[in-house]
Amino acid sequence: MDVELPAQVRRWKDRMHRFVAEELMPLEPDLPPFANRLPAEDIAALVRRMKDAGLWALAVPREFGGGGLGWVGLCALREALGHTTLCSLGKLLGAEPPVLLYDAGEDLRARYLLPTIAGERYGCFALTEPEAGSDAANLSLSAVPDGTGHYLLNGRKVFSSHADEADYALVFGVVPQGPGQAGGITLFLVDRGTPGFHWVRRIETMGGDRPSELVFENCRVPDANRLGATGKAFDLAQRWFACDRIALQPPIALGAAARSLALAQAAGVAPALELGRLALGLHAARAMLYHAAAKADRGEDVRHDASLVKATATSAALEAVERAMAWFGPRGYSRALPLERYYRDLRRFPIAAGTYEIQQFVVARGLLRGYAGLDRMAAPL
């Protein structure tokens, strides 16, 4: 059966579909083939039109001035956004700030959370390091207290998406343990332009995403910019991973796959049996997605669900896009259709924020250690 979305969520999803069709799809030919970039003035105009259409910050909690749609609403909006190849334009997603900022103190909320919600500031996530990819807990960037209420950050980060256009970075570093001093992985908010914080380069990829390499050389960050307790940042990272693996990659991927199959069906190039097989996979992934999002809205632990959803939805969507591209033959491979763009952009989803194999491992570990059970996977919405 279809997933029954609340009436309010359906209305906003329909409005986002109209915005995508009327405002974003006409701009697809203007997007450079190997970059998710439009001129800054075009992005600013799109943000204004999103606000005018009432589509800005809808999933932000009402206490922070948003629409309060929660995870289910956010998934619905991003699924609609996935119907355009402009879905990865960072600042179109910027109204939904990093989930970690909601737990910040009053000062950090005023300086980072609220301006991000307003579209005045934009942040990036700096976790991955050259020698710590899938093993995110094995970080080496150091954050050493200097005795003046500051930390000196030294190290490198790689594959930080949208860092070249971000106003600040959420940076994970290791505080050394000492007498009377807790140590471990700690999270800092570091402003662009802080001395010692260097944006080095964009990393070329097969898709439109151009993540960045960042270097920190004696970058002095005040303790007031520490988010959460010392040594507890990996727990915060897990919360971010859960949100990314449920409410970002899967709905965008499913939206792209739905458009791809619809194009093939309308053109009469889709073999019926294979079309049905792919549609079954997408339908199952979508039901799994909204089931997990509903659990998150109820405040339940969704870390196990996040791995299930990410692995299932991103792989099913990527296969659907690839097959649709093949059905069209040479035309599907050309830029005449959005399929080749979708394929290149979606290929990173089974890799970024935890590979497909890592998600399999997480699911297996949860089952073997008793964190999750097969009997609870079919819990009702």
Given for the second form:
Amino acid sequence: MDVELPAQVRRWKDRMHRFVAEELMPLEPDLPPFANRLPAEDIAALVRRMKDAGLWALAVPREFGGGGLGWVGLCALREALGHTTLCSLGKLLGAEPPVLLYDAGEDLRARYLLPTIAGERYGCFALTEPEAGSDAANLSLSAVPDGTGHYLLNGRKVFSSHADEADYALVFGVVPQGPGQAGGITLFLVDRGTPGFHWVRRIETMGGDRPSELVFENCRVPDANRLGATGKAFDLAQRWFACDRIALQPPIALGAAARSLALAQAAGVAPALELGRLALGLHAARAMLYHAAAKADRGEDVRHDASLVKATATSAALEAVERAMAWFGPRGYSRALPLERYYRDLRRFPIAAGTYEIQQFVVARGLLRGYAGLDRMAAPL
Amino acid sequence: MPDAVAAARVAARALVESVLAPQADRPADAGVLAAIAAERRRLGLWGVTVPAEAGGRGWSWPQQAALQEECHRVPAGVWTGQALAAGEPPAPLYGAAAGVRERYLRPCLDGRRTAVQVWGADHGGIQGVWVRPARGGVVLRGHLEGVPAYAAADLVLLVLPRPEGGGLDAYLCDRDLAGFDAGPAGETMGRMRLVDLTYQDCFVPEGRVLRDCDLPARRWRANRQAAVLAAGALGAALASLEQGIAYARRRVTFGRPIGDRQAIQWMVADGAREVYGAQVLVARAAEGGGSSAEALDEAVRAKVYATEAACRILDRVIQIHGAYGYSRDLPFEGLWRELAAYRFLEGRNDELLAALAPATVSGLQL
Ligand SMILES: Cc1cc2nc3c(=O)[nH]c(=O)nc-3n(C[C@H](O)[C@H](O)[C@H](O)COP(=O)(O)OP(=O)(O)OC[C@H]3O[C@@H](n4cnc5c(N)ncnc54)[C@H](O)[C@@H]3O)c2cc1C
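Alternate state requested, the form predicted in complex with its partner chain (shown: the form predicted alone):
Okay, now the whole complex, with that chain kicking things off.
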């Protein structure tokens, strides 16, 4: 399975592979079965070593002090990271700020974006509500201007990953339409500790990700912490989500699946035909992934590609890990191998950040309505 | 439904209500297992697999399947599938010599010990235990990896083919047997723990060898496959799919219940087809009762079909519930993790399928 990556990306990917093998894999036994956390001092040491190795913030644009490797670079690094079950450790991903922050103005850039890139602050993403998952526009958290240059936030958020460790949250709320005032879904940066911002609980899951439930009760947020225009949160999201959809889950899933198949192959438990079929599926998904990432780097519209890539890569990877587990029989089921952990962690991908069914829907709708065309999907690079 | 099967269902539901459902969130510790055992005795659900001549209740396979199917409708029934092994000693013990019965069968029926039958013959194909005749008994040597350590089981009936050819013998392996070691229990994806059994030149005296136990050992395995694993997987899948359907009617996105969307309807319909198939196969296998070679094969088919289907169905039910399905606020992700083990218990599905393929294909020609 070889894809042609630009030489510079290739070099960094190799270094990331080494970092994973030397620094992260040895810590796998320390990872608690149902949490993505390690002792704070271990994390701090890892972050330091990542920075020393030059692996920190590599994909962040140069204008923000990053390495400027772009989306292809980010995919490559994360694919290497997928080779360890530590791949979903929140703070290791701190090197990648929430992409929406790239659109922040001077002030928010200084207070949130740059410290996040430096690894000093850490943000979580709070969009989903009990009655608004796939149907994200159905939000009810209200953000009402109080006439003093602040908004009062009231409502509940669920499934916010890493909110238990985060210093601030990107909160989506609904500003009511007033006389002479535009309303709509708006994005706010809310610091942990702001009065009225209550962290309620961790929601335990099948895997290590334990997203949180958050409640906002008359939480006063200054207008200066509004990111983007009132009512325009989804315009921002439109711009960035497609790239996220390509670069966050698929490469991790593919790295994990590649390691799983390699383990099965080395142990001689994989039936050849099945192994070949699954490996080919991953190979194709990977080719699609890097094709789409390259398009994103050229600034092309990748919304259609993003859904195709996410649905293809995450389902192919999940199937491969699940089969590898089954081939190993009881050993695959036990914690002695990384497979059961991978399966439990990867199972969130067809749900979180846009379900499999929603990706399918987006793809079909695009084609049926003519926004997308089959002949335009993979124009030669 | 024959009266006896209907009565089995009624008793099983009573067990579910009184003890299994309320235990759902508790760890399967000794206290919980003891409470379940006490309640099973009170309800007459103890020793059901054991024939009356051997001191049990002698339930038919359809009755046993009904019991497991009902118990598996709640999550606790799945992880206590192992608890239901208490009081149900493996069949090779029924016809053993009086002394062996006294020492091994009776304590199992009394609830003082728990025995499990371990199939050493085809375990992974790449490992195993070798038997060497010795004066006054045999010597066992070898290693079995990843054997389910049923809660509190303290007696292993290791079933192996006789080295010189011929039938199967079973070796009664107590904890006190010198050279026999059931290593530390390893954690898994679910509640079950796995142990590695090691035999280091372990001498088993003739008195602890059950010779020529082909029939009871095979029937017992088929009984587990059909009446516990297949029927249980069916119960869990059916109950979960019902909840998935209820949620699909309730959960609204983009102004309509998600059950109005074909993406969800297909999951429901695929699940329904598989539940139907599992129901029919489990019923056939239970009625066959392992009484012929063909009936033994049918038990294997039911096991493979129902356990594979149950995992797929649970996966879809997780998906229907979205993030809630993935969370431990709902039971489905945990059920998936438990049922994943059913695919290798009492034989790995891939190996069983391969071994059965010729018979299954020729059966299709009839
Ligand atoms: C581990 C994990 C971490 C998460 N982290 C975050 C986070 O950090 N921040 C955040 O804001 N959110 C997060 N989420 C929430 C996630 O984004 C939502 O779960 C997702 O958007 C789906 O919403 P839902 O769970 O409410 O499912 P629903 O929207 O209720 O969907 C239920 C089922 O119906 C299907 N469905 C829904 N509508 C349709 C339709 N129109 N057609 C066909 N099928 C449909 C779905 O595909 C799904 O199978 C996380 C979720 C998980 C599991």
